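The data below hold one chain only, encoded as structure tokens and taken in the form predicted alone.
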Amino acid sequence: MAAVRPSLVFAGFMGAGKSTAARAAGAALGREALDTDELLLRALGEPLETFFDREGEAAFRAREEAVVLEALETAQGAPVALGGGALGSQRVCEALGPHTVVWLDVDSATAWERAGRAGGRPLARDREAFEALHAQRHAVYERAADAIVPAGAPGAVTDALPHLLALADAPAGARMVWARSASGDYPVFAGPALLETGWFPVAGRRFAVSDTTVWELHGRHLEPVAGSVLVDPGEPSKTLASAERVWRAMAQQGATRDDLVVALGGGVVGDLAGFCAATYQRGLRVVHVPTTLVAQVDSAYGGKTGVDIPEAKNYVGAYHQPSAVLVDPATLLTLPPEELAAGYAEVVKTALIAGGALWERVREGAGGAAQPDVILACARTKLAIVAQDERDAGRRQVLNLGHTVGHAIETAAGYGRYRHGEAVALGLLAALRLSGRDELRAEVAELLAAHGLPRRLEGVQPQDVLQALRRDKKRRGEGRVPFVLVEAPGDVREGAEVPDAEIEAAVRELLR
């Protein structure tokens, strides 16, 4: 029997376009799709949801699997669309293996609107057991998917495509996540030892900017680079002086507008190269090469690039999305556990948002902080959030749940006392304190304190906090600066005007 050639499989649940989406990859490469649903059809004789009627589930499924075994067979490289119900198959998850499974991933209410819209769907007659079966569904569907792409972008599979055949010589467990923007889409890379094996994505001359620690550790696995430069770690290099140093040596090494920034490292060294990337010669590709948790779960996503100076964090910068983001949770073993630690506040402060099931998988506490899983669910909340709104007019806003209060207390310490994490971490707990979450405070300030986060602010005066709160990059006109407040995990809501006797209350509580 001949070798089976790998193919793109489509999968996701009901109206997530999979049809659609096999036609657009096979339209591109020159090849016709196989739609596993039409070969049931044809293999039945009748509807599908007739013998499904008649028949019953059980029968329907048996009859299914052996369709779609024969397709994932005989495709041989040919776009597969499989049915919402084939993953339910364990020998259609085994027969899997040497194909890329994109997941087009599509939200309950979409799905039930397409679903309800065709029609004759035996599984879309009921809201209540529709939801439950696309909540049922959705782990599946994770688990499966070497790819996970959102349903219902125009465009988005063909503008993926490359990225996705890209991934049958990425290294064994890479994994890609399509990120969108109004100003742009690009591929997340995730996996084990990513970078350490020389795989990266995009072509072109690659100028690194990293930090010397990070260098040292990581930098050669970069290799070949046209140019580096290399600054201190740690805030006090996110300046318009090191960006400065970035820009004049990218332009003594020769850079130009058709290469690529490589940002190697942390939060400081992704908003410093990516700030330089937009600004060097109006604009230069960047790609982002995360390796502290912070940046893993958060900063190395959505665009926001920019410096600090000695009035405010983050005053000056630009939206720059990248070109891509490769994340290596290898890098993460090379961390000191301080750091660790201080990327964990992001981990909460993204599980708050989300709610469901990242929120439990995150208060459980199984795995410690840095699972790939988490990674990767926090970098697809934020992701999704950014698809909404790039520039922060709106829902955006909520990823600066603890960040008010947070950036406040890393301006008032002069960068250098706390480590941004930890900055965060304190910053929640002020926001649970003003959304009056108190028992749920309590449970995050446990949570923090397992993982060696401070719960008390030191070493800061609380009108320091207070002044640098009264600059925040937020503030509109004379109008106070917006806050972020969580009625409960899964519903944060950006926008709250609080009373300034209130912060005050609630910064030095940090004291106590």
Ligand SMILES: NC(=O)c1ccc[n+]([C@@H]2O[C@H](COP(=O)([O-])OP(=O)(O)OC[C@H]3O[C@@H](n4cnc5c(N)ncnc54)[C@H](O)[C@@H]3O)[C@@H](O)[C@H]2O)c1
Contents of the next structure:
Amino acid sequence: MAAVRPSLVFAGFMGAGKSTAARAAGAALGREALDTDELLLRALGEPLETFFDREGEAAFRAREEAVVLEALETAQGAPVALGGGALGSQRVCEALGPHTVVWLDVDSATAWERAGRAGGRPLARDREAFEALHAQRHAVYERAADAIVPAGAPGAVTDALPHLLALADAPAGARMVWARSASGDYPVFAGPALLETGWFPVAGRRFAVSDTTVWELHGRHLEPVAGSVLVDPGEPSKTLASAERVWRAMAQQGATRDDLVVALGGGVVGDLAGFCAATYQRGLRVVHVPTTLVAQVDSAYGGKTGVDIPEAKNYVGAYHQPSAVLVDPATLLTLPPEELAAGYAEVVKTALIAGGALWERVREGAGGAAQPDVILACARTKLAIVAQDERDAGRRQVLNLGHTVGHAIETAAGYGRYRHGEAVALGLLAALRLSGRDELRAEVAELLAAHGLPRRLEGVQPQDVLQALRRDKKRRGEGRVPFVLVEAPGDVREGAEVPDAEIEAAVRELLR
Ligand SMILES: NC(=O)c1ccc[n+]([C@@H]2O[C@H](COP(=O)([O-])OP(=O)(O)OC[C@H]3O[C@@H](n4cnc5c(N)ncnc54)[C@H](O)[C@@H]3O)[C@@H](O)[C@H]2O)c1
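Switch from the form predicted alone, shown above, to the form predicted in complex with the named molecule and output its structure.
Full complex below, order starting with the chain above.
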């Protein structure tokens, strides 16, 4: 039997736009796409719905399986659109091995609306059953997907196509998530030992920005680099003085607008290098290679870059989306435990925002602070929010959960005393107090403490924290700083006005 040539196989719930996506990919590749629902229609000689209603689901699935298996074998590089339930078959899942499975992720409300418009689909007649099926299939698609592209974005599949194809040559286990934002889309590649293999997703001369610790441990994997500049590890390096060093080193090393800045390190390096990339010659591409848990779950995505000034954190900066993000969880193996703990605070924050399956996984706590699937789920949560609101005009503010008090603690303590994640852990507890969610606060405090994070504020005066809060850049005019409050996991609201006395009480409680 001839070897199976890999195809892009589009999977997803009904209404995800699989046929349209496969056709778009086919047009770009000069190949005719296969649509397994259409092939099934031809094989049955009648509409899928009438066969399903007369013969029942088991008979339908058996016929569907046979058609899908044949399509996967004969496609030979042509894109394939898979029927929504095809992944329920073990044999189909096995046959997907050589192919790149692209999950078009559609939310259940959009899917319901589209299925309604399509009319008469047997599994789209009862809303409650539809929601349950969506949740069940979500997990199946998530497991099978090599790549995840948000459904409903016109042009996303064509834009993502080169990266989807590149995945076929990426090291085993690599996955891709297509990140969307108002100012540009980009791929996030994640996989075990991705960095170590030397695989790199973007062409161009690389100018690396890193800190001395990370460079020593992982820098060699970025070769060949055309230039590099290293800063001291830690928050005190996130300054304009460091930015000037980076700009000048890049100029001396001959970096031009066609080149790439590669940020190898944690959030400090990412924010600094991203800022330098945004401003050097008015903007260069940047690829983030995050090496801390904070950076892999949070700071590498969404395009916020910047530096601190003594008066306040992250006060000078720019939005600059990366050209790609390369996440290798294996880099976390060299991360000191206290840095892993700091990242865990961002994991808990993100899980509280996401709710649902992610929150359940995090509160169960199996597998430690840095599980690759949790890292990717956190990244996807952040990316989905940034896709709605890149510039913090509304929904993105939920990502500041725990950060308002957290940043004020960092500023009041002098950058460097508390790690960012440690301050966020305390900030989360303050936010949950302000939310009046005492039980949840107790549970979160337990989770944080079990991962080595502080429950108490030490060595910082509450009035200094309150003073720093007054300077928070989220404050508008003379008004109050808006807070992010938690109704329940998955129900987090931005923009709450909180009386000063309550804020003071929540900060003072951290001293107990
Ligand atoms: N831009 C955003 O959206 C965003 C979001 C969250 C946080 N942040 C920023 O991120 C920063 C915090 O990031 P961070 O916690 O990653 O700090 P960091 O970059 O200072 O890294 C923490 C320490 O870990 C070391 N390190 C990094 N990777 C390592 C590895 N693989 N092995 C061994 N040591 C390693 C570093 O040398 C450093 O000493 C803060 O400045 C915060 O404001 C930004």
